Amino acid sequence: MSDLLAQIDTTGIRGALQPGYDLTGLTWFRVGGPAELLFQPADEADLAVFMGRVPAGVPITVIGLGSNLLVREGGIPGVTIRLSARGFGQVESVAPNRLRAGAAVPDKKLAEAALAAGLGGFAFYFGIPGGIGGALRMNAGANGGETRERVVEVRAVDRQGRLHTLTNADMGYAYRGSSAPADLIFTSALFEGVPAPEDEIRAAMAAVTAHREAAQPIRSRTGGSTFKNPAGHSAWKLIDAAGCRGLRVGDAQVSEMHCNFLINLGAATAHDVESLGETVRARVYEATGERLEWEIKRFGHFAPGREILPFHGLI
């Protein structure tokens, strides 16, 4: 038993507890390091009980489907929580025009459930390679739609294991972010759409798919959109203008198809990917004066001797 696991009363906990779990296979980049302790709760009640028992000084990190995630090689200290598909992966119709989705539901699955329910306004989710938990936290959006336009309320568990219900206003949504307390773990959300003809919804979803296939390296190992768009600019245009299209560090590369995507050509490490990202940020700053901010979430410690400074220390 790990030292951390020994500090937690696991009596009655129904979810899976796995010390030293290698997170590499859970990220779309297929790079990373270990979780000191990975917990996959059975359901919301199980999560609440567990959270109430984790010592106050132990770090808690929540990861989703791994699409917008970079785990550093030194691993993630404390408890890493990943919501299970069995306990948090369902979508149900709960009222006219309303769907409740668990935080582990893939965004694409929510779009498909909305289609089955005859609800418009969800097609943009069909092209986002992530889960609802991350979408709620980051106000995920694409193709002219955003999460904040569909959310009615969100259920969450806090650090002490208490349950909360947040309204749309409570979430404090902004571009690719929210001001909801960082210690809240979202478990599900209530969404509202608008009735629409099936052929109209299918056409919108097809347009999203066509755009992704034409413009994004969707068959590569990637974390999705890497940097947020600065006000008044497109990140990919700034990256292209700085001469970074196709740039490589080790086996990590700026996509030739879409400059705001970093891809693992096969043997990249987390160090390669993050070093490439900081190289891109430094070159864009030198060329344009714009400071790109990461959209991809980076968690964990650097491996000893493999630390990376923001912008490589340029600013």
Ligand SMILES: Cc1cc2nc3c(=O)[nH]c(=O)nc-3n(C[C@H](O)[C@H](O)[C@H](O)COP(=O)(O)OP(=O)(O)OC[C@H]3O[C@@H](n4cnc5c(N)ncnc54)[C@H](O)[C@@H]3O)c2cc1C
Given for the second form:
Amino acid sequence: MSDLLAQIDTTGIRGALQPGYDLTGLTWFRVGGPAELLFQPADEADLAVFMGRVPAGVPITVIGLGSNLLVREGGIPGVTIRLSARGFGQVESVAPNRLRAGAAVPDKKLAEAALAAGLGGFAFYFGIPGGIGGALRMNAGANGGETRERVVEVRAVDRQGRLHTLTNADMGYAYRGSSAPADLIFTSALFEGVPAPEDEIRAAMAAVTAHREAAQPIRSRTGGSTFKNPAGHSAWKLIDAAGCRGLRVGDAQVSEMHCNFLINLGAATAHDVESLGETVRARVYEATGERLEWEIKRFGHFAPGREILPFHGLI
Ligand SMILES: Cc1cc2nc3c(=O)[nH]c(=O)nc-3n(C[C@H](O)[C@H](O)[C@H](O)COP(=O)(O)OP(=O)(O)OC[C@H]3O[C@@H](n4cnc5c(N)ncnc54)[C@H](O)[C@@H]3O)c2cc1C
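Can you give me the structure for the form predicted together with this ligand, which would complement the form predicted on its own we have just seen?
Then the entire complex follows, led off by the chain already shown.
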């Protein structure tokens, strides 16, 4: 049993608690390390009780479907929380033009529910491989739409286990991010769309799929867009201009198809992927003077002796 598990009163907790759980299989990159303790709550009430019992000072990290995530080999200390599809995977029509979705609902499923409800404005979700929790935190968007345009309010649990309801303004949305307090775990959200004809929604979803098939390595092990677009620039153009298309570190490669995607060719490690990312940042800085910022979230410790400096220490 992990020492950490012994420090938490788990009486009555209904979710799954797994010490030392290898997170590799829970990320799209298929690289990673262990969670000191993985907790998958049964439902929102279970999550709230558990959060209230985690001793202060023990870090808590939440992960979604792992499509924007790099877990380092040294693993994530403290508690890692992943919301279960059973407790957080429902989507329902709750009022005219409105849908409520649990935070473990895949974005694609929300797009399909909107189609069934005759609501436009959700087609962009059809091509994003994450879940609603990640979309709420990242302000996920594509094909001209983004999460902040659809969110009415968000339910969340804080570090002490208290429930909160945040308005759209409370979420503090910006490009690929939210300034909502970092300790909040989003549990569900209310979304609003605009009535639209079924064939129009279907056409928008088909256009999203066609664009992805043509432009992104969607069948590869990847984390999606690696770096944010610097103001006035496309990250992929800067990466291309710096000569990084196809660049490799071990089995990690800058996608030939889309330069802002890093892919695991099969046997890459988290160290390979992050080292490649920092090499790209250093080369782009040298070639263009632009500082790329990671969009992908990197969680956990480096394995001992395998630390990687930002920009490889260039700046
Ligand atoms: C092939 C591919 C294509 C992609 N295309 C796009 C795209 O077009 N547009 C786009 O925006 N993104 C894209 N992404 C990135 C990714 O799908 C999105 O960022 C997505 O919203 C992440 O959701 P997730 O559930 O996978 O979250 P994760 O990757 O697991 O986590 C991402 C962040 O969300 C936080 N988080 C997750 N769940 C919760 C929760 N319940 N409460 C609070 N915080 C939470 C995590 O702590 C972390 O900070 C793509 C990724 C891939 C692999």
